[in-house]
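Listed next as structure tokens is one chain, alone, in the form predicted on its own.
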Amino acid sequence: MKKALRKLTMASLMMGAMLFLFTTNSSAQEDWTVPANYKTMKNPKAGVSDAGNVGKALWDKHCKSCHGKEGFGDGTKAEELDTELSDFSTDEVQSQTDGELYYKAIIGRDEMPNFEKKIPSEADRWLLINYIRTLKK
């Protein structure tokens, strides 16, 4: 009986530790510190009309599969990820500076890949940021 109780206690402790690690990692995902030099970056394409729909084309090619057609975080690959995806239409996302969005969308981290090589044109990167702005509710 004592042996069974010890096993149960150990199992409970292990489950508690796993729960602690899971919640710790989850909240770490939400805290995405952007370097100051990116926070203050100015978008050289702010207010520029994207007549060629470059931003939308980049979204469709690189972002939509995870973030969804309208940026709700409901893309076809979203459920495969450990990271909870943000809803790009919310004030929480849209209130970030263009530089913050640039850092997160282009530099990435963890499951969010880096797109510096996949989107080599600086102008195109900013047109993608401009497109992200159109996802606001």
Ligand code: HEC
Second form
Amino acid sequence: MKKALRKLTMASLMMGAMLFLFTTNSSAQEDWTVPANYKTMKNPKAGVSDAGNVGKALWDKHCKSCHGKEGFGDGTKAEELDTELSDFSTDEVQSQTDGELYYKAIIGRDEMPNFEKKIPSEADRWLLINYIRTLKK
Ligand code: HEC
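Next block, the form predicted in complex with heme C (HEC), ref. the form predicted on its own:
Every component of the complex follows; first up is the chain already shown.
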């Protein structure tokens, strides 16, 4: 009888450990699969100055609530999300091509919303990508 009880305790401990690993792991960001045509997309606004501050205005309106004012991943809505937010000031984000950032920012996936309808202008989208570049450390 005692032996059976011990076995049962062991089994539930293991189950608990597995559940713990599973739930903690589920919040980590998985690698994105960015289609090749996006990855190499040319930024038509590369090096263009944004006199009207369109990029910043779009960031503040649509992105800041989750990603934070400076892209640190500390927006007011960040805590409600299951997915970890990356820090936009780091190489992890800044080393990506404009096309990769464009795909993630405009097409999105899961908790990262799609912005094709909310930001319909192609030119504005690229000014927003340029703004993301200014968040670099
Ligand atoms: C509702 C919260 C939310 C809003 C609003 C939001 N995002 Fe995100 N964003 C996320 C989440 C969550 C992820 C991570 C998604 C994943 O990995 O599956 C993400 C990921 C990203 C990434 C990829 C970062 C990386 O590590 O490669 C980019 C780029 C991005 N967002 C840009 C934007 C831009 C630009 C806007 C505004 C137009 C925006 N996001 C608005 C939640 C949000």
